[in-house]
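This document opens with one chain alone, in structure tokens, the form predicted on its own.
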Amino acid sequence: MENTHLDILKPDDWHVHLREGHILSQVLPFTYDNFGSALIMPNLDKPIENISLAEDYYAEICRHIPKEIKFTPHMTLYLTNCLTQDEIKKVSNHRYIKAIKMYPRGATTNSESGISNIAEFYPLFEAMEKNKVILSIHGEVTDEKVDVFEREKVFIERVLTKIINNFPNLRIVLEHITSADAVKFIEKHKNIGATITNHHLMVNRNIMLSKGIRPDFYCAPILKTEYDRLALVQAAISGSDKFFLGTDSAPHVNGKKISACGCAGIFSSPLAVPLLIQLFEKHNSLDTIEKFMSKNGRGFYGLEQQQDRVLYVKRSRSVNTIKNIKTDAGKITVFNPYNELYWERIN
């Protein structure tokens, strides 16, 4: 019998970019409406590289959340040379700072402050391991000699393996994994989990490139093959507690996406949940979607489970969907690779 209703614990988004200022005020409602909490990325124009800046950013976000909305922003610090072992110890007991984010220098938006020599940060990794602070990683090398489609695989071989060998008890989240190689690596190593995005689950590099370039699908790490996409789908629907949702929703106005040097980033928050429901339904796996969206991430980060529930229903006809949002700087396109979407929330 076909499922027409899905009653689940309210999902969480374990990787989202909210930006700041006017853009923040425009995109935040799509996160607090659809998710019970979210892990907020620190790569603003001025990186969130210490507790004081994280607390200021947290306060800015909270000012835009209506009092009647139950939503928790979880914060992250940007790993730079400014971070100290004493600061890491304070993070371990902080109420809402949940991870420290590592960006390779030049890998993505606002990553100029990222790292280039991993060994320089070993004392900080040691402090994180000792104080049980999670290291969140954008897993790519930025060596121009390495093919862009191979940069996650090479990062795992050259960098991540070294980190794990030197700090076996350090808890790590490999963010927005893109490949079958990453899935296999996560499955065989303890103390490491991974987020998976909507776009890496739903589209591949052929869709982005084969019939004219689709700038709306350009992201970092870049989309991989159909073989890789299917490996990610199998990981997501497996029920394994190592994999959980992190949309990596990253808004850029169309003028910056469709340009001579288009920005990497996909704005997926508005339709993330119904799109995932439709994907899991296609793979006859609605019984595992609550683990992927609502339970596994909280388990990895050591948080109590959500109590609030949400109800989605499947309509007999495709529903009207939001195509873009308007901001002072221009329109931002909403990610939706499906011609027809049948699921929508009713409470």
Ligand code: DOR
Second form
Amino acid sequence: MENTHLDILKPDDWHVHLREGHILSQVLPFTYDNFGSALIMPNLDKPIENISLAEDYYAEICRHIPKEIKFTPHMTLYLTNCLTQDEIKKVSNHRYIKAIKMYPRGATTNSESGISNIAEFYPLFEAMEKNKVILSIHGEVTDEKVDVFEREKVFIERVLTKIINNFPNLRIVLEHITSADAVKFIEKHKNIGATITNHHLMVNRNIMLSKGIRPDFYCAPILKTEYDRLALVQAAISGSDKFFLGTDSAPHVNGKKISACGCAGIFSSPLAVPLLIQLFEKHNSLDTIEKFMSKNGRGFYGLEQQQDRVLYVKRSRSVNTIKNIKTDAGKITVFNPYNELYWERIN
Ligand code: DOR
Ligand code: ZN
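Now that you have shown the form predicted on its own, what about the form predicted in complex with this ligand?
Time for the whole complex; same chain goes first.
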């Protein structure tokens, strides 16, 4: 019999960009409405590179959350050489800072403060390993000699393998994995998990490039082949506790995105959950979606399971969905690669 109801623990988003100021106020409701908690990325114009900045940013986010809403922001620090071993120790006991994010310099939006020489950071990785602080990684090399579609694979071979060999007990999240190679690597190694985004599960580079260019599907790391997409789908639906949802929802106003030299980033929070339900349904895997969206991430981050539940129902006709949101600086397109979307939340 066809499943028309899905009653699951409330999902979490283990990778989201909320920005700041007015954009924050406009995008945050889609995260606190749909998710019980979210891990918030630190790549603001002025990077969140220490605890004090993370506490200010947390306070700014909390000011926009209505009292009746139960939502937990988990914060991250941006790894730079300003970070100290002492600060890492403090992070290990911090109530809501949950990871340190490593950006290779130049890999993506606001990554100018990212790292270029990995060996310089070994003392900090050692402190993280010792204090059980999670390292969250944007896994791409930025070497211009490496083809853009190969940058994750080369990062795994040249950089990640070294980190893992030197710090076997360091807990790592490889963020927004995009390839079959990445899936294999994660499955093979201990102490490493991975987030997977909606867009890498739902679209591929042909869809982005073969029938006219689709800047709304442009993101970093860039979309890969259909073969890679299917490997990611298999990982997500497998139920393996190493894979969990991180939307990487990354709002950019259309003026900056749908333009010459458009920004990388896809705003996906508003429809992320019903789109995923539809994907898992298509693969006859609604029984594992709660693991992917609500349980595995908490397990990896060592948090108790969520208490709240959400109920989605499948309508017989496509439901009206949001196409964009308006901000002071212009509209932001909402990610929805499906023509029809049937699942709707009812509680
Ligand atoms: O596409 C992306 N956009 N990937 C990232 O890693 C960062 C993000 C952003 O901040 O816009
Ligand atoms: Zn991101």
